[in-house]
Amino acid sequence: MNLERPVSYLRSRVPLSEEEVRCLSSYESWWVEEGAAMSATVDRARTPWLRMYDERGERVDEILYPSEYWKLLDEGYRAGHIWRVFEENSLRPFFLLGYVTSFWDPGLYCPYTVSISTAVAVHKYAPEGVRERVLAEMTRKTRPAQGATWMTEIRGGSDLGAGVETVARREGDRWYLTGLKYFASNAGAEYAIVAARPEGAPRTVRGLALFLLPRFRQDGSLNYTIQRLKDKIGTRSVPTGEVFLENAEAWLLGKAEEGIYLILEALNISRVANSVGSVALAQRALAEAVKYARIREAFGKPIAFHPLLAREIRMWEEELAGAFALAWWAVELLDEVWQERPRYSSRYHLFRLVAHLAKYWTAEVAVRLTRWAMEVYGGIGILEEMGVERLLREALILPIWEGTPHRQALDALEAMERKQAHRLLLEALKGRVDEGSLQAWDRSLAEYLSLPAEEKEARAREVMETLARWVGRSLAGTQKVSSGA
């Protein structure tokens, strides 16, 4: 297994078809030969510029990227991040290609992620006529229309019921949205799915609906404006801005009363993508640390062969394998259920729990491993020119995107209490984990769920981390393991 190549690692952990190997290897070669250098250039350029007005004083809100940005983005779209999903009727190509992308640039995976979340919502819930036209634009192989998922506002994203103040007003069969989306990733996208509250709806999550918002109105004018682009510590490969909606034209997706379910469907796709990206970044950090440790000598030999560091390398290899196994199980489950609609099957509720565990734990592994990689480099690890500090910058957003660790732990608890998802989890692990461990976890979770409500909430993060790590390590022992050659 070659830690320095994502395709090698994928081949060592999951079965891949010949066509998948061909596609992924070609994409990986492009990154090695061209993409990695372009990605470093985009990162050094930091936040792109926002050109708000043209020479006639008319609002255009054009985002001015380095030329390398479009080359990076276009290559991934050509490889098939979006179009392969609908050609193959499977989300698997999106996650496989995303792993390769995230190994070099996890921030770049974000535009693809919000685009696939948008495309899936359109595929499942858009009105007839809109669905066909928008999907045709989003599945082009060259310069497709991009998507975005705009849920979060200035009051935060965890409590969507109270935090979303964008209002949706209906006139006949048309909807008009007014509000400010404070954390709008992939600002400038041609289409966005947007959480808003229809007039008169309750100020709870049950009052939210999901809408499809085009960049341009029917008359060709801007349908939304970008107030500013935000400077961020990392993820410079995706523009994040404040987007203002003023009677913006939109289409309702699905039924208004089921909006929160549609919103969570989109978020769950992103959470699994976050898990895949986290593991890919963790692999990159481990690869860089091991490579450096083999050439850095101290006290007469390379530091990789000093007992303490050698032990830590083995420990992180095991942690990486467990995190990958957990993330990939979330991928497999999502690929089974992604076309379900409310009301969901028990398999979907199992997916939900695994997705929360995976999103929580893989992001934690990414942060801890990238920080350790900087330690291996020592003092030079903090220098931008060495590149390893970027890995930590990229990792820091991963626990926060699409729900903080607290949110994942509490949502996992909710799935256990309301849907008995922990029983579904243990049942699904039969035959892959020894019976004694399953029985021990059954007793432990029953005791935990019998605690008073406040104590359960206070201990949620501790319990979910332990459970996630155990599931990942258990699965890693049953996954395909080969040389990856």
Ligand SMILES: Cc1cc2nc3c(=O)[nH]c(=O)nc-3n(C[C@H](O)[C@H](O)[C@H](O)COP(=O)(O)OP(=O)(O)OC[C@H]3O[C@@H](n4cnc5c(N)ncnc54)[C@H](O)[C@@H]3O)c2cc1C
The other form holds:
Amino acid sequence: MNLERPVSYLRSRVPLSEEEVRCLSSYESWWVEEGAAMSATVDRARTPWLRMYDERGERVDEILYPSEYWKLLDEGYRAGHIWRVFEENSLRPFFLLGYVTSFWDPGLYCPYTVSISTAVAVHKYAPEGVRERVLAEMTRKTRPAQGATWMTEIRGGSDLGAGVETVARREGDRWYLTGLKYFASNAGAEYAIVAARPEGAPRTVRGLALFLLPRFRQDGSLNYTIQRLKDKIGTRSVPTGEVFLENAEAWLLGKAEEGIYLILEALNISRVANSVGSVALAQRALAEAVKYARIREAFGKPIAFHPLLAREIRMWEEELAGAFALAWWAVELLDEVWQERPRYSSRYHLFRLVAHLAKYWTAEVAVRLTRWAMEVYGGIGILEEMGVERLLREALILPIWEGTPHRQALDALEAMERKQAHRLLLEALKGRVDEGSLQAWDRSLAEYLSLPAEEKEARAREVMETLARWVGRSLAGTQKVSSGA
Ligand SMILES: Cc1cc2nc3c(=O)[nH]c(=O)nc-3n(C[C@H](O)[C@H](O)[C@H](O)COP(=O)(O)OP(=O)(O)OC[C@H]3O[C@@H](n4cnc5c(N)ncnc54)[C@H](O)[C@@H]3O)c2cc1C
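Output block for the form predicted in complex with this ligand, input the form predicted on its own:
The next block holds the full complex; its first chain is the one shown before.
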């Protein structure tokens, strides 16, 4: 198995069709020959410029990137992150291509992720007429319209029910939004899905609705403005801004009272993408560390061959395999349920639990492994010119966006308590894991769930971490034998 190439790792873990191998290999070659250097340039250029006014004094809010940025972005759209999903009626191409993208640039996977989340929401919930037009723009093979998912506001992203202050005012069948989205990635996108509270709705998550917001109003003027772009330590391949809405025109997606479900559906796609991206980045970090450990000598031989480091390399290979298996199970389950609408099937509740476990654990692996890779490089690991420090900078956001580790653990607990998702999980693993381990988990989860509420919540992260790691490692043993439990 070649750790230095994402497609080779994918092929060793997932059954791929000839067409998939052809498409992925061609995209991978582009990254090796051109993309990797472009991505390094975009990272070194740091925050792009925001040009707010044109020479006539008109507000334009144009984001000025290095020219490499558009080449990087265009190549991924052309390869099929978005259009293939609708052509094949499956999210699989989005995740397979995303693995290759994230191996070199997990920040760049963000524009594709928020675009697919937007396109899926439009496909499922946009009003007739809007749906066809917007989807046609978003599934173009060259320079498609991009999407964005703006939920978080200054008062907080974890507690959206209390944090969202953006108000939606209705006039006939038209809606107008006013508010400030404090963390708005892919600012500049042609369409965004936005959480807002219809006037008079309760100040809880149940009071939130989801809207589709175009970049331009019907009269051609800007529908949202960008107050500033954030200076970030990583993910510089996606601009994150503060976006201001003032009576911005929008369409309601689905039913207002089901808004929170629609918001979670979008988040679930990006959580799985985050898991896939985390594993790809972790693979890259391991590849870089092993490559260096084989050439760096200390005490008379390459450091890779000293027992302590050799053991750590083996340990990380196993951890990576487990994280990959968990992420890929989330991909397969999502591909089964992504067309569902509320009220969901039990398969959907199983998916939700696996997605929380995968989002949490793969991001942890990415952060821990990229930090370890820097350690293997010793002092030069700290130097910007060596590039390995970038992997840790890119990794640090992965546990936070799309819901923090605490959120994943508490939401996983909720799925267990309200939907008995742990039983679905253990049932799905039957035949793939030895009966004794399943029974032991059944007992210990029942014990955990019977604890007093406060203690249960306090221990959620430690329990979910142990469970996620066990599920991943168990599946890694059987991967490629069967594709999903
Ligand atoms: C670079 C970047 C890009 C982003 N892009 C987007 C975007 O495009 N769209 C978007 O909507 N958001 C975006 N975000 C926001 C991101 O999703 C939030 O930062 C994240 O959800 C956490 O919200 P918060 O920052 O408000 O932290 P808070 O919600 O204030 O949380 C602070 C801390 O409290 C913890 N905490 C909260 N509640 C509990 C609890 N009950 N128990 C224990 N601990 C708890 C959290 O886990 C966290 O550790 C982006 C963020 C960054 C950094």
